[in-house]
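One chain comes next, on its own, written out as structure tokens in the form predicted on its own.
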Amino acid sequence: MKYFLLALAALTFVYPFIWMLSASLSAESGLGDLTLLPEQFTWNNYVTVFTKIPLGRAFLNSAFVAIITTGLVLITGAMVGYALARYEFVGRDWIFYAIIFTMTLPFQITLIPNYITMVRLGWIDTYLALIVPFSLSSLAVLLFRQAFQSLPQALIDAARIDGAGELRIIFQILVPNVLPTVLTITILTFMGLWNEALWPLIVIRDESTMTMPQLVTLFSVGGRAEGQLGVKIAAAVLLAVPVVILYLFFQKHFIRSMASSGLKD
């Protein structure tokens, strides 16, 4: 009974994606059936997507923004997390609680202030507007702090005796010992950045700088898809595939880290 319920729950999550993949390979007339196999198999939906929008350029833009920003999140998150986990200073806990509080705030609250900042810095229609606002993550700080607290202080003391500086301790001693946490932050950050469409829609208007979610959104609702549901679904599949592949490669480490990252003080 337990395995039946687990299988049913798994099917509930997997079925929509399988149907989406099947529908993207079906003719427009076969989209009304909720079958798992394509109706009147065709590649025309994907051909239409690649013909009407510069998806290759948008893919490279998304990959560039997601990779660079994820790297910055790992660097800044590790440094701030280390300071909160190992340094003793006045207000340390209050700073940590403030960071946790920011996780409860919806992104829309800071949307207008961030946009005004981008305008005044002259970063509209540049990659900086897509990268800088997301280069520090409160979730990354939280996970790194918890991971570093679980490591023995003797490891840090030994590194200091050997003459290692703080940056070397963080990135050469501590980070290699918390790789599941690093991979979890990488996957979550990359997924969030890859799927982000609202912020690029606000700060990017030049098509050559648009990210893939932004271009797919404009394609689906802006008229280029000409009301063809199969073409819209094909564009959504192309958007989802990189994230699915990333998760399949690192799912073991992701699950292990999430299972061992309980909060403690």
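Positions refer to the first chain, counted from 1. The shown structure was predicted, so the numbers you read here are calculated from the model rather than taken from an experiment. What we label the rigid core is the largest C-alpha set whose atoms superpose within 1.5 Å from one form to the other. Compared with the form predicted in complex with its partner chain:
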Second form
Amino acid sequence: MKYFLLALAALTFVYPFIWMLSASLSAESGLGDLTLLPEQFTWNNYVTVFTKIPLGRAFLNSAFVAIITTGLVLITGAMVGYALARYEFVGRDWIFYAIIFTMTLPFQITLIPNYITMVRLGWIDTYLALIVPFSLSSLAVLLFRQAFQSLPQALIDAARIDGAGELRIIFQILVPNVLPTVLTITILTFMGLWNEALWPLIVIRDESTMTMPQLVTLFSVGGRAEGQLGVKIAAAVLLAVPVVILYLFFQKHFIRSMASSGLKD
Amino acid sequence: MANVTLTHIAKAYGNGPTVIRDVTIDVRDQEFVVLVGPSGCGKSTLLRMIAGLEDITSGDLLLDGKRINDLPPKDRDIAMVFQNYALYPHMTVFENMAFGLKLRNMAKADIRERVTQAARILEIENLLDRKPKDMSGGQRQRVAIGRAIVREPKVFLFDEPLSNLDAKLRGQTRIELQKLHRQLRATMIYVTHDQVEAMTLGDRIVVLRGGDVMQFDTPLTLYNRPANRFVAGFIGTPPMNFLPGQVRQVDGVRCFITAGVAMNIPITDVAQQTALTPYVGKLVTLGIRAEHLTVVSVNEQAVPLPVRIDALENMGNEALAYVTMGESRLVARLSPTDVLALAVGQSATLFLSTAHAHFFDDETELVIR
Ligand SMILES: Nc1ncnc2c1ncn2[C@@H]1O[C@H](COP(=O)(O)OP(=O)(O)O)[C@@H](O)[C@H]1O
Ligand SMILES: [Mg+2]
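Following the display of the form predicted on its own, present the structure of the form predicted in complex with its partner chain.
The next block holds the full complex; its first chain is the one shown before.
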């Protein structure tokens, strides 16, 4: 009985996904049914997507932006987290609370000010607009701070006596000892960036700089799919594939990341 | 050459209270100096200031005559061994030991040679590829010492390096540290709360209490000529016995009158008589070591004390008798055969000779000499 319920639950979750896959491989006429096997199997939807929009380019854009930004988030998060965990300075706690506070603000509130900043800086239609605003993450700061606090001070002292400077202490001594935290931050940040569609829609108008979610969204709702459901679904599948692959690689850590961050979105 | 001089060193953390008040000590080249004292007396703070891990609030720290107060740790030419070893968990033993050398841009071949040599001295050659988590506490401690040795520093600092080891291993490692000190001919400063460790390792010992130096001298001087009541009670196992009382003039002889049972103990030693002259009528404390309480009188001046036996511990090579006299609890170190004549709960007589006694001013706690 227990297993039956579990199986049912699993099916409920997985069904739309499988349907999506099968629909993307079906001819437009066979799409009405909620079937799990492709009707009149065809690659046509995918071919259409690739001929209509520069999806390859968008994939590269997305990957570039997500990888660079995640790297920056890790670097800045470790540095700020270290300072907050290990230095004593005036206003430290207030800075920490301020950083936590920004986590409670919904993205929509900062949307307009951020947009204006981008315009003033002349970053519209550049990668900078996609990368810089996200290169410091309060979640990363928080998680690194907690992780560094749990390491013994003697580790830092020993490295200092061995001749290591602060940056070396952070990246060569501390970070390698909090790899689960690094993975958590990497996964959460990367996923968040990969799926982000709203912000790029606001700051990018040039098709060659667009990220995948933006391009796919525009494609789906912007009329270029010409009402063809199968093509839209194919685009959506392509958008999901990288995250799914990532998931398969880091399944275990994915689960832990999600569990350890009841804080996020 | 490496001598370390601390002059009027003081330390307060932030705006907190002063934890080191006014410490002046000189550590000579190749000397093994132990800082000892109860937990929280400021030993680690002092050591960390020497290492450069804590700021010095006031005073001067000199290494070979050069003021190094403001030098960062890496430029001080010192190495430190920590209580919890503080090995880098993600590095192998070899990498742990090589890390400091790499940062000093030493050639790969030289690094390998130094690490191998240190590993040979410490007998950890077969562990070089292990990670810290795959080793026992004793092995980790060796690696931590090895990490210090390869640097060939001017000064070695140790912060309670043996306190996480079991008693047997601690004894062995103590002996090896002595050997190492002779072998390396390096200046070493060693922190411990264990007075046995201090007595066995130190050329000289700094006894600290509440951020103050109580006495700085050789182990034997601390034992035989303690400067104050604290040192007298801290150094030695079992601790020195203390009898509160008063100095009086009785029939022209200065006597120590114990409080409570009012025993009359004549002071026979001329030097002691002179020293105690200003104290006639004042409260003082008599201190006597356990081995100077005997079951038979060793000389005519020895005074018999009526005591009651509370407990006996016969270790075979020596025996301890825990006794009470009035309100005072005393412990005597006797021969294993002598105690056979004693029985718990019964009264007995122990002899005390003032020639071996120390007197302490009750107000200042300083020894009266
Ligand atoms: N980082 C610190 N901040 C504030 N007070 C400290 C700090 N480290 C130690 N202390 C205080 O300084 C005193 C001496 O500590 P410590 O040097 O660690 O003593 P010990 O090593 O002799 O046990 C203690 O009262 C302790 O509470
Ligand atoms: Mg300590």
